[in-house]
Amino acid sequence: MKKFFALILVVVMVLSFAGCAKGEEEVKATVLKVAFNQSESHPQYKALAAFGEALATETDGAYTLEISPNALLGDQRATAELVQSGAIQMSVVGNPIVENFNQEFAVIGLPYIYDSLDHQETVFTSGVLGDLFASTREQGFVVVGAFTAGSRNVYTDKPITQPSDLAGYKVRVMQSDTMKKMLDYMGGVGTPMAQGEVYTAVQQGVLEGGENNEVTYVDLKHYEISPFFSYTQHLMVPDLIIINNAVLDAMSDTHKATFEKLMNEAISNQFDAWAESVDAAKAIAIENGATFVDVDITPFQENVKPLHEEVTAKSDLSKALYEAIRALVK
């Protein structure tokens, strides 16, 4: 009988310890709040969601993602500051936003620095950007990866086939001096503005148009206000995934390795998903009256060369980074 009660006591103790362990795991579980300024249908959102599911699975629930789409947490500049302060853990922001923290990022957002999306994917997955991505640590965050946003092109109320077509046209650009200069060199008037303000600004005549990729053009229904989408292909600006320093540093070596592995997989998968989303977006835009215009980009390329020289002349690091990227052209 004594042995029987002893056995019962052992079982109770084991179950108690198991319950405590489970409770401790629940306490240690970390929710990574991610700010995202596009909709749930965007390929980057889908890549993030898949990344979050895989992260939760491979860390046994220690880390999960909570994505807030549609700029619910503010515009990209505001969410970058929220990540800095630790109010949220992660955000996806355009390269020009991070450029405001470190001017070296201007290099990877230069017009026509990438020859193709294949070239861009090679750059993003080669490791050549590692030191640059870690350089914002003193600002409270680091870059853990980059998504493609395809090529950016000008859209307005008429076809744009040469620089003179942009004369006097105020075109929305991201909030960056480099982006403003780029549009100015291209022949127009670069006008920095939050993306959410573009639709109304064009309606009111504050702007003549915008510049973006096909997916965002359709996602925001900008074909309703600017029906001519001209393939200037002037930019392939990275969208950067940033994370608060303290959050990344708090990860165990195992969890950090898992995080980095899954992020690299998400980046490669997102390039594939992007190509599919472009075809679908164009079909929707055409159905709604949009016209896609092919453009000889040579004169635009020539016009922006001074910007390449200006940016790479700022430091030896900028020049070296530029050369490293161009060396990866296949």
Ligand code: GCU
The other form holds:
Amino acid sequence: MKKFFALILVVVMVLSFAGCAKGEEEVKATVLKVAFNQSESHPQYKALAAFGEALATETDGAYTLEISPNALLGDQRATAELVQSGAIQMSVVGNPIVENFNQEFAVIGLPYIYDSLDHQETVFTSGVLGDLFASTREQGFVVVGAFTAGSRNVYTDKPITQPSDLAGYKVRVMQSDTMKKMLDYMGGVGTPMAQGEVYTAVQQGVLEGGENNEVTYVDLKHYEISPFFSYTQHLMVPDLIIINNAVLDAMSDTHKATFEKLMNEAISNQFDAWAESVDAAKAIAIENGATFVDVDITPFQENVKPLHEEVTAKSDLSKALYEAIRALVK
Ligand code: GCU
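Output the form predicted together with the named molecule next; the form predicted on its own has already been displayed.
Below is the entire complex, every chain and molecule, led by the chain shown above.
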């Protein structure tokens, strides 16, 4: 009889152990919540969604992505803090947001530092930014890659073709010191603000305009409030993909390698898709009455030179990064 009970006990233990192992496997399926501040039609959203599908397939479901578009989880600054605390796992944030965590990032978001999309793609895929991207680790997150957002241009109620056209014009910029200084050097009054507040601020006369790429200009219908889009081309700001440290560190080496490989592919694909998105956005803006103005950028380039000096004088790393980026111009 005793033997019978002992056998039952063993069977029960084996079964519960098997159940536990299964349970553990289930726990290991990780959902990565990603914050995104633009719509599902944005090329970065599409690149992320494709990345998520490939990640789920190639990790056999161990990692899936859940993207929340349209700033549902808050503006970029708020979502960077959510990633930092681990409340969400990932976010796409403009470089100026990360500059607030680590000043060294200012250099990769300087006006006119990239000559073209090709130049920017070479910089993003060359590995020169690797140490910088890892340097936010102390803050609780790292940068796993950078998407392009094309070139940014000033839009307002009139054409802007020279710095003096911006005199007294309050133009919204992304939230960092460098962005504010840049717009001031360009001739206007840089006004840091979250992207989602710009439409109403212009409507109410708090701002005279904004600066952004064609895709966001159209996505947010800013042509309705600022119909002149002038090609100052002053910025090509990296959009940084950030991930919570603990999430990255918990990945097995194989999963991490898959994640990195797929991220690099997503970045190249997103560069390829960008030009097409710009053409489509421009057509919509024109249909809705916007005017695109060509600009001789030389005076703007001259005006922002002191900012290059200020930022690169901050540290040896900033200077070295600046030189490495400029050396990649073909
Ligand atoms: C672009 C960029 C975003 C950024 C936005 C802004 O759309 O891709 O990352 O949030 O500009 O001006 O805030």
